[in-house]
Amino acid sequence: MTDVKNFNVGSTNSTKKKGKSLPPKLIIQLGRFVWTTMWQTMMAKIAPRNQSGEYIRPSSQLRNFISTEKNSLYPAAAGRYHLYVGLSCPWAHRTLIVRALKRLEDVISVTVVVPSAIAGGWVFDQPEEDCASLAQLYQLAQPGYSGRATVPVLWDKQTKTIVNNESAEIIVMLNSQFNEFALHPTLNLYPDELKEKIDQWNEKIYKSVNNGVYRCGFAQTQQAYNLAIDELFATLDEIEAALETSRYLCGNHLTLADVRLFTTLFRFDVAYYGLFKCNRHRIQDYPNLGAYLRDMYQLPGVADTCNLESVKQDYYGNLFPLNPGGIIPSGPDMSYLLKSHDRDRIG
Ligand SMILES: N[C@@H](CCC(=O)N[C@@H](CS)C(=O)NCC(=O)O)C(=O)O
């Protein structure tokens, strides 16, 4: 093994003592070796994989339910429950959208957490419940909790515990259990007559789109990436075709399936296209998907839940150590989100 200390790596400064330069070939080989080894070690920690190198997302562990039954463990109430969210996170974004659409702003309070590269996870701007980080809040609720401290968190201020940390379940609760207090109680994003269709879309879209972009970005072999990207774009093509004659995924009725799809589409061109290598097409290149994204973005209350700068900063900067230089790209131009969508002509 070469003794690196004895070489003057790449220095052209003539005032420095002249030393032997490490040959460029060796610098590249060494750099590749260090980088690849670090990457593999880090990915093994943050992205569990199967034998083929496919990313396997761990399931959420805290799964209690709020109910309208007054004597249940977690009865629906105004002012008792709280959401912890990160603005860049697509899973947390789902909960902010349903809270906004149902007009639950005065019923369920929110804290925005921010990612810290130093803490290696989400932290609070100001301590909450005497905790400086989300990981500490998880420990407060569940001493000995050993999973990842993820957002969103649905928190019970009364018993100081986490009710649920699975976005797919939190949005079902927000949609149905707080109607007594919501300003839009009649809006039903998960109606009985559409449940089967919504569940079918959810299953497909979760696997190949919501989690599919992560399966591309966190793939640890070429084969795993190829599989994920084929599935991702096959499903996007299928949705594009369905949206030709249907304003939303399940017809004219906006549902939870749309909310879940939207938060991934919103981040696609900005983060997944580049950082996660989902770069066959941009969402704005699809006529129907692009217009559908604008339609949803322009629904009352939705744009206020969206923060492209946080998405860019967190994905390229703090949240995912996939961009070693930490340089945040300047594009793309996303002003098309404000352009007219003309989707109301359908149906
Ligand atoms: N299944 C969870 C996934 C949530 C999730 O993965 N959140 C990410 C942010 S996008 C997170 O908080 N990651 C922090 C970590 O893994 O340490 C849900 O849908 O609620």
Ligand SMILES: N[C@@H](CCC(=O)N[C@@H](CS)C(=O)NCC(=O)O)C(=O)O
Second form
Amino acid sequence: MTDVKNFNVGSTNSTKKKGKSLPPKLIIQLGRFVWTTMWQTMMAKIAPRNQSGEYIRPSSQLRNFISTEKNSLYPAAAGRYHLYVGLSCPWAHRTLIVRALKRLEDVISVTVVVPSAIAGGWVFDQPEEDCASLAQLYQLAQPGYSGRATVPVLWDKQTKTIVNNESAEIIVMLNSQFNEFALHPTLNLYPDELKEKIDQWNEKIYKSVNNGVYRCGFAQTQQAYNLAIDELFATLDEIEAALETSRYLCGNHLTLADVRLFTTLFRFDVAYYGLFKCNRHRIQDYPNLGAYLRDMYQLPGVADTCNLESVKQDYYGNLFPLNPGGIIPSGPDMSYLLKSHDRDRIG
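Could the form predicted alone be given as well, to go with the form predicted together with the ligand?
Just the single chain follows, nothing else.
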């Protein structure tokens, strides 16, 4: 007992000699300054911004096209082209859906890459083309490439190069240029008579929804966030109204506009609602949008392209500035996607 008392006394005296600790207010101010500075530095790496703090998505740089002309640089062929995708990425998900709807699984092969916080980008489970990461594959295709190494990538196995890394263009090619080999060649997701309407929806949805959720999540000022969140839900409300009398965005014909919207909607309640602060409403709470999401999810082959756990793991686990603790939420319950949608009654 004597030793314990002596130790306690010594500790008390030692504490007194050190003087008073910093005031809590000063500690909080210092901590906030340090964290804000670090956060802004990290955000600058993953989310380039303008002077108003709005997220500005860089454009894709590799934009060649596959053609049905046999003498073209990249002629359509079975087994020649390959897709590199990330299961969590909504842009890459588009290509998997069109590949599944057109039944091109035996025509175009796929490799799934995974994000690595340590490597700072997408990496392979096993090396491909003697590359350990997607960034190395980009360098193989174009030595000196200085842009972002993003998915999806449409790769030409014959010339060892990247044909295209813009998802909006890749899905157009998958829809039209491989019909000779597709098991569903008559399915046309971009028909001539609907192109104008499809393009109008695509432009609106890209800015306010597809990229809009990122503009919310990556906003670096309150003003930028307010602008993005208002545009996002204004467009969702507009789509909700349109779906009241139309099974799909362009009537009763499934199109590329629906594919492009679906991949964002699928991730909305899982990631964007919480992590990206898009929390005014869940998609499942909209009568028409919720049923539309279930309708799309239940189309043949689509559910097989959806990986809920990869979405949660990659968004919450790898976007460190938005979720420093790296804790993966247990919910939400997405079993509602299998419930009846009753959308086929429209039209």
